Each structure stands twice: as C-alpha cells, then as structure tokens.
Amino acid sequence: MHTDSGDLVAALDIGGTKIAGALVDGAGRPRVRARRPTPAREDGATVMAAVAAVLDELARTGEWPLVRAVGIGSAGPVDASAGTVSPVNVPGWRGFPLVAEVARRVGGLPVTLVGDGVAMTAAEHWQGAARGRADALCMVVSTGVGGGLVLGGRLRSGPTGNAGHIGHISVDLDGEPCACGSRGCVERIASGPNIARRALEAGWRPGSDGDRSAAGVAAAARAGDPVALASFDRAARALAAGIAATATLVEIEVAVIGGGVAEAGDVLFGPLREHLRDYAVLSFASGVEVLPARLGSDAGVVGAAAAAAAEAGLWGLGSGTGEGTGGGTASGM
C-alpha cells in the first residue's frame, strides 16, 4: 500500500463530447491535464485511439513516475464488475473491455472503473458540497441524469458501477418513452434536451441569439417567460420527486446537483426546494438540504481519482479506514 503525500492518481473522465484526463494529487488538484474530443460516431477502437492519446500524453510528462493508481468515470452503463462499458452516448462501445485496454497501457497500475454520475459523487463528496456528510445523493442533469450515494460516509456505487443512477427512476408511471425502455423517468423530464423540447413544443421561442438549448430556456425564464419558467418548473418537480424517493428508501441528509441544468440557478432551485417539501414529507425524509455542486468541470477526474484511491489505499481514502469515499469499485489486476 502506498500511502506517500506525492503519489499520484492518473484520472479519466469519459463522455459522449470530451475525454478528459489529469494526474491527480492527495489534495484533489488536477497537476497535469490532457483532452481530446470523443470521436462518439466512430468504431470503437476509434474511440479507444483517444482514450490512448490522452494517456500517452499524461504518461510523457515527469510526474508519471509518482502515478500509483489509474481511475475512470464513463458515462454508461458501466459494468465495474466486468470492466466494461456501453456508453448510450458511444455506440461503437458495447460491451467494451475499457478496463482492460488501459490496463494494457500502464505498466500493471491497478485501474478501477466507475460511472460518471458515481465520479462525481465521489469528487463531491471528497472535496466538494457533500464534504463531510455521510450520507447524500449527487446527481449530474445535463444531456442526461445521473447520480451515486454516499451511505455511512462511503461511496456506494454497487456491484457493477450504477448505484444511485436516479435518472432512470419513473415518477411518472404513465409518462412518455424513456431511452431506456422505460416510461416517466427523471431524465425524460428533467434533462436539458427535455427541458427545452418541452418548452419549445409548448411554444416557447429563443431570443435574438438562437439559442435553443435548456440554457437558452434558462435565461428567458430568468427574464420571466412563462413557458420557460413551466419548463423548469416541471423539470424540479421531477427531481424532487426522485430526491424524495431516495430519502425515503436509503435515508439521506443531503442531495448536490451538478451538470449544466444546474447552472440555471435559481431557476431550478427554488422550484426544486418547493416542490421537495410536498414528497419529501416523512419525518426522516421531510430534512434533505439541496445543495449546488462546487467542483464544476473537475468533477469528472478529481472523483475517478478518488475512486482509485479508495481501491488502492492511497491518500487515507482506503475501503478499510471507514472514512474514505471508496468500497464496490472494480478493480483491473
């Protein structure tokens, strides 16, 4: 076990847009970084040419001798267990053995694979809003949602990778279509693509700058558009609806919202926070605080870093402290 103050975690961030790398130190910093486009359309060893580019790129520098752990966040599903993933978003991948080709690539460092909403909670919960709680939900609303918990101060993310994923929880039982298969779910409701093909088929219209994303939805709201407003309005009630199941079933003290949905501030919040008051209303559930995330674009590498660390031992974030943000990860050796 390595447990010196200069290791370093070699960390990726996996998406449908970017795949963002960085060496990680014990304090939650990004030292070095490297970043390539997701080639999303293409095969997938295509894809996994990118993955391998940023980590050469991280491998060249001098610190990649201090490198003790590789961790990763893909957007999923993920198979931890298995080590592979069939991003929704990377149609090349499917059941793709990730684990093992970054494996291949370091030198037998042990690599430990997460989903991305489960990297966020980790980084979160490590170093960001959910910092000493022990127990939160953390949700990434973006193009979709997706979330991990964090029960009796440790990360708990599931014998394959998607513990948490509230997302794909209905609360609407005769809802529209999911992606998934499903019907009624948070991310049918909730995501920014939903967001603003909901307001615009209610007769929504972007302003002067064209800009027809849930942003763009978020900033007439802001001016006070009714429709924009009832957009988001019923995006928070989707959310809430989903923190309060949660609350009720595993008992958290907290929930953090990321992703660029969150951005829209109040916006989202202060809908979100009314309309929590009317699920959440058991007593044990009735006290979930809604808090913004704080580790922004960071999220992604700072909690796959995290991840590893826990799996390795580094950093005092080991599965055996009690303390740490690790335990159900998988680890590649």
Contents of the next structure:
There are 2 protein chains.
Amino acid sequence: MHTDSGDLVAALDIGGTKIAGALVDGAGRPRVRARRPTPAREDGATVMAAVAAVLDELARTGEWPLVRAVGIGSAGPVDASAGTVSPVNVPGWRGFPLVAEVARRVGGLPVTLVGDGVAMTAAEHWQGAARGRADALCMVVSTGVGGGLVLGGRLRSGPTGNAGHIGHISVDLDGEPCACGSRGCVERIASGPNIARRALEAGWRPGSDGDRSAAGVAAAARAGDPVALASFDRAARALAAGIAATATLVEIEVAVIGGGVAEAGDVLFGPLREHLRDYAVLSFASGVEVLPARLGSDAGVVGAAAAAAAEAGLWGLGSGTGEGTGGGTASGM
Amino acid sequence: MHTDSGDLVAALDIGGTKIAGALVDGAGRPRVRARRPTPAREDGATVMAAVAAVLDELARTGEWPLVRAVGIGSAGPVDASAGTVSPVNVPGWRGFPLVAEVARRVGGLPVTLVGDGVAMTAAEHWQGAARGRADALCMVVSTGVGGGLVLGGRLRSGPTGNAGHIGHISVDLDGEPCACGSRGCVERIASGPNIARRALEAGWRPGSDGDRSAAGVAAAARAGDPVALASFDRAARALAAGIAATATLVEIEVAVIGGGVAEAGDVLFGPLREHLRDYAVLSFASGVEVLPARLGSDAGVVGAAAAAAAEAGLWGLGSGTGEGTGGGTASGM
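Could you output the structure for the form predicted in complex with another copy of the chain, given that the previous block was the form predicted alone?
Below: every chain and molecule of the assembly, starting with the one above.
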C-alpha cells in the first residue's frame, strides 16, 4: 500500500472525439496533461497509436517516475474483467485488448479499466458534488446519457465495469425504439439530440444563431418558448423516472448530473426536481437530492485516476482488493 | 465471532397475514417453529403482543440458550437505521420501534431488521437459486412485487433496509397510477391482482371453480385462453423491463423469482425470458438468467436468520461490520 503523498497516477480518458491523458496527484489535481484527437474512423492499431502517443508524452515528463498505477476511463461498452473495450463510436475497436496494450507500454504498473460513466462518478465522489456521500448516482447527460454508482461509500462498477448505465434503462416499455435495441430508454428521451429532435418535430425553429442543438432549445426555453419548455420537461420526466428507479432499487441519497444538457440549468433542474416528487414516492426514496456536477472536462482523467488509486490502495481511496471499483486490473507484463 | 456450529439464530417473518418464528441453524434449517396470525386491524400494542407470543414460544424451547442473534424480516416499508417498521397492511404500526421492542424481550442479543424482500433474497443467496452468485436480484411476485439485491457477493439492503424494491420502479412513465403514488410501476402491471384485473377487464371469465385470482388466469392461460395469455404476457413484459433495468444499472447475473404468481410456471417464465431479450440488450446485461426461487414459505425466516448471522459474523456469512446486510442492528437493552 502506497500512501506517500508524492505518488501519482497516470490517467487516460478515451472518448470518440479525444484521448486525454494526465498525471494526477493525491489531491485530484492533473499535474501534467497530454491530448490527441481520437482517429475514430481509423483501424484499431491507429487508434492505439494515438493512445500510445499520449502515454509517451506523459512518460517523457520528469514526474513519470512517481507514477504508481494507470487508470483508464473509456467510452463503453467496456469489459473490465477481460480488459477489453468496444466503444460505440470507435468501430475499429471491438473487443480491443486495451488493458494489455497499455500494460505492455507502462512496464509493470497496474492498469485499471472502467467505463466513462464510472470514471465520472469516481471523480464526483472523490472531489465533486458526491463527495462524502455513501450512496450516489452520478450521470452525464450529453450526446448520450451515462452514469455510475457509489454504494456503501464505494464505487460500484460491476464485474465488467459497466454498472450505472442509467441511459439504457427503459422508463417507457412501449416507447420508441432506442439505438441500443431496447425501447423507451432514458437516453432515447433525455439526451441532447433527442431534446432537439423532439422540439424540431413539434415546430420549434432555431433563433438567429441557427443553433439547432439542445443548447439552442435551452435558450428558447429560457425565453419562454412553450415547445422548447415542453421538450425539456419531457427529458426531465424521463430523468426523474430513471433517478427514482435507482433510488428505489439501490437507495441513493443524491443524484449528480453533469454533461452539456445539464448546463441548461433551471430549464432542466426545475422540472426534474418537480417530476421526481411524482416518481420517487416511497419513504426511503423520496428524499433523494439532485445536484449539478462540479467537475468539468477534467472529470474523466480525475475519475480514472481515482478508480486506479482505489484498486491499488493509493491515497487511502480503497482497499486494493478489487471490491472498491470492480474495475479490471492487470499487472503490467 | 461465533463459528460454533451449534449456534442458532432466532428469526421472525412478519407479514400482514401471519407472524412466523423459527430457530434456524447454520445449515439454514428451521429447527423449532412458532406462528401466530397477524392481528393486522388491531392497534400496535396488540400486534406486538402477537410477536411477543411467538418469541415466548421460541424462548421456552430447550434450544433457546444456543441463540446468538435475532433476525427480523418485516413487510415494508421498514427503516433499519431507525429500527422502525410501517407495514402498509398493518396500519397500527407506523414508525413502530420494532427493533427496540424485540431487543428488550431477548436480553442482550443483537437484533437485525431487514425488509421482507431483502430477507427472501438473503435466503435464496444462502440456500436457494442464487447460491454462489455474486450479483443477483431476487423477487417475490405475489399480491405485491418485492425484491432484494446481492451485489459483489453480499446483500445490498441499503441504509434503511429497503433496497431492491423493484415492484415500485416505473417502467411506464405515463402509465396508470400505482397505489404507491407513482405510476406505471412494475407491481401495477405484474402483481397477481393486476394480472387478474386486466384479464377480467378484457373479458376473461373464471372457470367452473370460480377462481377469479391470478391462479385462475394462469389455469386458463395454460388451456390456451388468449385473453389470459395476454394478461400474463403483459405482466412478463413489465417484469422483463424491471429486470433489464436492474441488470443495466447494477450488473446482475441472475434474477430469481418466487411468490404465488411465479407458480404459474411457463405461462410466466416463457414470455418473461422472451421479453428480456428485447429489453436487456447491452452486452453486459444480455446474459442475465431467470430462475424460479427454490425456497418456499420458509424463505422469510431463513433469510431473516441469514441477515442476522451476517451482521453478527456467525456461520462465516458476514464480517459483522454491518456492511454485509446494511440492516439495522441494536444490541438488546
């Protein structure tokens, strides 16, 4: 167990647009950063080369010798038990052995993999809005809807690192088909593109800036446009049903919401809190709080670092037994 | 920590109809039993007197000196952290201090309280269909729909002992009002009374035995009655959406289903497994198995005993830290 306050964790946040890397310290600060665009349409080896370039840049810094573990948060699905990833938006990676590929580049350091929703949750629990909470759901509402869970004070990422996928629970069993193959999923109703689509279908038209996205709908809603307000209200209702389901199933005290759609502020949070009163009605669920996320774009690397630190028993974050995150760990080969 | 194989746990299973008690051994066998009808329409003290009568009967047996802990599974809602219960069907008990009342009658023994869904889950995980499974949902589909969760090999009952309330997650956010105050809950669609109601509303009529219950609908469905089949199909769809939501949110490998409605057998399990393929589609959720429960009417006392044993560190079932069950414990006063 390493408790030396000088210990660092190398963290990777891999999404469909960018690969962000950082050396994160025990206070949750990214001390060194590196970044490459994700060559998402290229073959798997080319995507891996971009990851390797980020790692190489970090490894050339003077602080690399203080690195004790490597954490990866990746767009999902991931399989932490197998150490593989199959990000929907990176078709060149299907069952790609990311943990092994990273491990062989970091000589002997333990490597922990979690999904991006779990990573964001680890970050908010460690340093953000869920800090000090024993039981929490953290969500990202953006192009998609992702999430993660803290239960009994510890990250619950599940055997494959995918727990907390609140975007793909059905809250409308007869509802519209979702890209995942199910129907009526929270994401199908509450994601940014679906908020925009629903507003446009109901007759909303963008303002002079031409913004046809959920941000444009949010601006119109703030100005009182009833169609824009109705689209956000519907998204809020789906999020409320999903949060209520989570509170009813596992008992959580707080739901933390980040991502671009959460930046709409009261236009989302107002109706969300209102609908939550209708769906979270049982005594033990009705007290669930809804809070905006505190960490911004750093949440991915900070959370990946937290998950790896918990797995490795660094910074007092975890026991190192693997129960803490459920994330997959491989010793470097 | 007691590991003596002679240790017993005194268990109570408190429902709206009966109060069952047993002394349970480390192999999960009820060795001595006692039972009283629940005077559910009487005042709180009268209900407690019936519980005390069950305890007294157990305490008069020669095996009582081997009792090391007391476990209570109660109809919910319960509040394990406060040690109180408010069973929907026992109006005389609202915030009733059941743990304290039991503790003062058992002189110094630790008392653990969990909800009845959590107790059933503890039993199926210890001795039944979820045995050896690290991550499981166990459900009772009967007059209501209840449940409990095993996560990471341990009971997850939540801070108040109510986790796993799958009957009251909404799978139809615009659906019919549920008695709980929400709408479109799994129970509102899948409970026995709702299966019967839906069939009757659609024109089904009982057979010569006059059985208007879900069991009568099940018999008609087995004989090929299309209205009866449709009512079970709808219940199965709601259960599938709820199980899929659970698998997607927390990762489970198996869903165990008991209770009177589960006795319908293939009429329920057939369409349930079929619909599950439509709702549990993400890679990590699609493998979830559905199995019938193995323990019958003993599940309540066996599970209450398991929860108490885990809390007290008996029989190798738990660490005794309280993390095992999340149930509330009070030392006897």
